[in-house]
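What follows is one chain in structure tokens, specifically the form predicted alone.
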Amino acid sequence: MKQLLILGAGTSGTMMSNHLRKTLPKKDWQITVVDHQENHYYQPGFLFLPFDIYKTSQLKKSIKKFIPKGVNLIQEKVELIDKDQDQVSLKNGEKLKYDILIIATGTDIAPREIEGMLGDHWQKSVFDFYTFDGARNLRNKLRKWDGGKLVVHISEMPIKCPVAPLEFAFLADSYFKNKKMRDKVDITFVTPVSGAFTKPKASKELNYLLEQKNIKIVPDFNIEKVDADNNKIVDYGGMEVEYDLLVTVPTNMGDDVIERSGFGDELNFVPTDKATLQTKVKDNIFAIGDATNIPASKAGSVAHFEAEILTENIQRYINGQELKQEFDGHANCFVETGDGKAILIDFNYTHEPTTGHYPFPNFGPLSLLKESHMNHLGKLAFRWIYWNMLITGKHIPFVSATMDTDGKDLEPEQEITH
């Protein structure tokens, strides 16, 4: 019996276990998933939790619920990957041999990377919303907050779901308007990039929305430290932004096991071929989702598209066939803009977000790069799709893993940095 080992039971790892259990012969392949967590979180919902749009019970379920029958689940921390011995060591001392390894260990916030971000003020006047606890604590803070200077801040790129901080600013505008206290809240969006988003065309549209909603933007802000005693953040050029409430996205980093195992870049992301998803560590090691260093968005939609392509490449690797260089960086994201509207963006390695229709070229019903209530409904419907289709490995009809160019107002191809 050959062994296929998956590290991580988040979105990517769970999807891969479901896809591969359906495709690999049970008499030939034992599939094992390792993750120390008890719960699987619907991470896109962390954005809505601070504004009381979702309840905590809607965002977490037992990991065991989504691991398919015939797959072995080990709930333990991973200590080390020994690529030369094709072996993984667990925290409890157990050692697991593998024929194929899939790294799906994701990314996490690392507030320790920014001077002054952690301290007595953490989760009191300085919050994140990229974790379940952070989003829940921020919800409790906002329920009682009287207003003041709200700063929404990105520490550095890349981050998971790059549009989420913008969405937070838009939803904050809507939230305080509904509470009849928008005039008491000064919202500022502080980012290390030169505009609202990493893609120029989408950035132009989103900058307009920030202006329309009276949200100030401070671009090109490379944070040096949080000065919590004086309620301000300071960048390396000496610029300062004052806050009463700081909602920050700390540095995002891959799992520490990648560093301990002696491979990975400076942020612990795994060097990975951007088209095949085979790592550059060893031929029998593959990586998916946020764990990779490929120049695609660290978003759930990207992991979804990667999973379909990686499943086929795992089969081709087992059969001794050349891997398909098929993944094109396809990302598809709803950008919540508040007041019951959202924008949908669809792009890949070579095409920026553009106008058009999705998923059907001529009539949508979703509009690309335009605000609409239909897009907002699509964003809300995605929670059901996630729990019932996406992580269980079911194909979502009319949604292709690679970017469909039909019905889009495309410009000439160019290499895009995410």
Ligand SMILES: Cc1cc2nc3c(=O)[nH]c(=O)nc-3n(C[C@H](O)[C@H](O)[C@H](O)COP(=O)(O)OP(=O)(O)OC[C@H]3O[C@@H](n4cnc5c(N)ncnc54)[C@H](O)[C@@H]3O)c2cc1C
The other form holds:
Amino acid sequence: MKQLLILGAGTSGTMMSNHLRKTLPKKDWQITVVDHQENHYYQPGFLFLPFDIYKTSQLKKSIKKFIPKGVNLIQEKVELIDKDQDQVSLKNGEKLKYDILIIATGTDIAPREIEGMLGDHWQKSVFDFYTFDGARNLRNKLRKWDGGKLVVHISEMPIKCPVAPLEFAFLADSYFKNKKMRDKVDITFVTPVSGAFTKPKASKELNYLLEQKNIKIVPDFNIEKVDADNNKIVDYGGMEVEYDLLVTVPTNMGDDVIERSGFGDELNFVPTDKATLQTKVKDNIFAIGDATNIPASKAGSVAHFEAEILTENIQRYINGQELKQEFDGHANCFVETGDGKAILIDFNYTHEPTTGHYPFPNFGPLSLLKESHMNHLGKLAFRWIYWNMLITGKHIPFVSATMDTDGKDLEPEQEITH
Amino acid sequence: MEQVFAGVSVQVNDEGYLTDFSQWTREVGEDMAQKEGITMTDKHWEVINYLQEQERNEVPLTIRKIGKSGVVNIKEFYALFPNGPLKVSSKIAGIPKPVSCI
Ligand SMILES: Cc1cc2nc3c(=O)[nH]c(=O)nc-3n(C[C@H](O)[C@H](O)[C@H](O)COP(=O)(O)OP(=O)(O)OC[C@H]3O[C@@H](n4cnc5c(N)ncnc54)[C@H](O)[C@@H]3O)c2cc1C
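Having seen the form predicted alone, could you give me the form predicted together with the named molecule?
In what comes next, the whole complex appears, and the chain from above leads the way.
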């Protein structure tokens, strides 16, 4: 019996176990998934939890529920990947041999990377919303906060769901308006990037919304430290921004196991071929989702598109065929803009987000790069799609893995450098 | 668009970055630096060499990477090239403006 081992049972690992159980013959292949957590979290919901839009119970379900029959689930931490021995060690000392390995360990926040971020003030006046606990603690704080300077901050790129911090600022504007205290809250968005978003065209559109909502932006801010005693963040160039409440996205890093195993980049991401998803570590090791270093957004939608292509490439690898160079960096994100509206953006390695309609050209019903209520409903519907279709590997109708250029108001193709 | 540095005419984009690295010379870099208010020292050149080498190897550049390069730490990097050091130093090095990823 051959062994296929998947590390991580988050969005990507769960999808891959579902896809592969359907495609690999049961008599030849045993599939095993390892994850030390008990719960699978719906991470996009972490954006809404602080504003009391979702309840905690809507965001977590048991990991077990989504791992298909015929796949072996081990709930234990992965300690080491020994690529030379084709073997993985677990925290309890168990060793697992594999023929094919898929790394799907995602990315997590690393507040320790920024001087002064951790301390007594952490989760008291300095919060994250990228973890379940962080989002919940922030919700409790916001429920009783009486206003002041709210700073929404990104420590450094890349981060998963790069638009989430901006959405957080938009939703905060809505939230305080509804609580009739917007005049007591001063909102500033602080980012290491030169504008509201990393892609210039979308950035222009989003900058305009910031202005409309009276949210200040401080671009090109590379944080050196949090000076919690004086309630301010300081950048390497000496720039300072004061806060009463700091909502930060700390540095995002891959899991330590990648570093311990000796093949991560400086942020513990796995060097991976951006078109085939085979790693540069060894031929029988593949990677998917947030754990890779490919220059695509770290998002569930990206992982979804990758999963279809990786499933095919694993079959090709097994059959000794050449891998398909098919992944094009396709990402598809709803950007909540507050007041019951959202923007939808669709882009890949070579095309910037643009205006147009999705998924049906000239019709939609979703409009690209324009605010609409329909897009907001799309974003909310995504939670149902996530739990019921996406992670269980069901095909989502009309949505293709590679980017469709029909219905888009495109300019000539140009390589976007990263 | 064309611009003249150290008496040589070179092609630049609308933000002033060289569009053809083969037109770069040390003199062009030196003159570009001067126009940014920077007087080049050996340490400056060490950073420029490092950036050019990374670009040749197609390694995307970030502030963190520079800090871990062993050439300078981030504080020193800011001291050498004030006001957006990565952007300024990339311009002087004749390489494209780094886009912090996606
Ligand atoms: C606030 C927020 C909003 C977001 N909004 C959106 C959105 O609107 N749309 C969208 O598409 N995406 C969104 N995302 C991003 C999306 O959630 C992630 O990109 C996606 O979950 C990535 O899947 P993954 O499987 O690669 O990683 P994860 O889902 O994070 O899974 C990684 C798994 O690996 C396990 N693991 C890690 N290390 C080990 C180890 N050593 N041993 C055992 N197990 C290990 C972890 O326990 C975890 O279960 C958002 C994310 C956040 C935080």
